[in-house]
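This document opens with one chain alone, in structure tokens, the form predicted alone.
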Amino acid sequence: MFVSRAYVPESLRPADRRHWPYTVPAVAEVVEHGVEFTRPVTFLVGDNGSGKSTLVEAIAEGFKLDARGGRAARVFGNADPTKTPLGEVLRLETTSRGAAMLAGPRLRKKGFFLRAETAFGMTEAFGGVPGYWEEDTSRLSHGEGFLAVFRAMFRDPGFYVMDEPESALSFTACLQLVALMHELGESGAQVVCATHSPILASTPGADIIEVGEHGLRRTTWADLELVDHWRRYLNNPEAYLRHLTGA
């Protein structure tokens, strides 16, 4: 592993926390207590607005991965020097491997930040560019393009951050990503992923942190609220739909 903890030093904690993102319970908890990473693959699972994307974006910035999505200090020509509000104050406690990688030459840094919001543009812009992926992803479907990115950029022991990578993936493609993340964890890489997907969250051996109004809590896949809702819906869609459609 490369990162063991994300935290905000006491000297950097804002005195006024009445504004976003510090009003988000998950962010407020990280500011006060930090969050530890105990396994090679970690999932932050929660609903829209829960703060999971805010957290993973700041974590990516802490490892010097470009905030717009991409690799260490190089994407879209140059790195984005602008940080998010949380990224400005969040710090990472690294392992010896993580410290060595961050201190080493830029080209030897192994890491990638995939954001659903910018990934579509990246798949079209970097197909065939040396150091990225060989496929002309502009000619592929979004899902096929995402998988090409995964196969090319998530293959060496490094620090990989993903924000809702399932957005363009089918059921079977999500299963392929599960296999890849498991393989990365077994190979010495570290993955931190924000997701809505019960499929991705089922990756064997992963640490699952549920994000919501309660803040952060570690749980198991079977006890995730997300999994419970999907199970109930698939078993009986009408129980949900009648409240929405009146049918």
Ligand SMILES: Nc1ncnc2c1ncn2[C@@H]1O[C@H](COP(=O)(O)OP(=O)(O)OP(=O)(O)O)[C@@H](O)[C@H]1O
Contents of the next structure:
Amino acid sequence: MFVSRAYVPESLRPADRRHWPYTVPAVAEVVEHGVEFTRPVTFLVGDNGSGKSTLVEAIAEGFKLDARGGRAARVFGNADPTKTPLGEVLRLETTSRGAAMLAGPRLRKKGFFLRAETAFGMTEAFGGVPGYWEEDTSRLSHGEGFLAVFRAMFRDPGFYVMDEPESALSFTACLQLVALMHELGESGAQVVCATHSPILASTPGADIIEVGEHGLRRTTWADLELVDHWRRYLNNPEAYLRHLTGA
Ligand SMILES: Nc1ncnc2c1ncn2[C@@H]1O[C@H](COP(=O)(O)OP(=O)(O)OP(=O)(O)O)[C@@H](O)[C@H]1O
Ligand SMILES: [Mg+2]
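Mind giving me the form predicted together with the named molecule, seeing as the form predicted alone was just shown?
Let us now look at the entire complex, which starts with that chain.
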């Protein structure tokens, strides 16, 4: 583990919180109480607009990760780490390993922030870079390219922040990502990941935080609203569809 908690120090809490991002309940809760990371793999699960990306972006910024971190940064140089409004005030409590990594030279930093959109761009842009990944990603499908990128970048135990990495993946590829996530957690890495995937969220041993109108709620896979919806939908799609189509 590298990061044990994200919080906003009292001195940085704005007096007037009637504007974005403070109006997002999940953000309001982090401002008031912070959020703890207790296991190597943590998933943030919640509806569209519940604040997952706002949180993971700020957490990535707090660890000075950008979307091209890790080895990519070494090859291509770091992008300008512009801060989001929440990133400006969010602070991370680190473990001694986390603190050592943050204080060390930039190139020794292991980890990166992966957004679904930029990961695909990376597979295209970096595909031909020798020694970066073994596969020539220009000859892989979208999902295959993704997995190649994941595998290559996750070799080092570092701090990985991800936003919907399942986007390009089929059911079976998602299962491979579960295995990879699990392996990362076991190998001393730490993952904080926003997801809509009930498959990804089922990674053994992971901590699950449900994000929504209520703010943040630690829960189990079986109790996730997302899992309940999928279960009911797959059992009986018509029950949902008749409300939508009137058929
Ligand atoms: N730059 C911004 N300025 C103002 N509001 C924003 C901005 N970015 C996001 N929001 C709003 O903040 C809320 C949370 O957005 P966020 O992108 O964090 O949600 P999310 O949980 O990641 O959703 P999704 O599952 O669709 O990715 C939404 O209501 C969104 O419209
Ligand atoms: Mg999002």
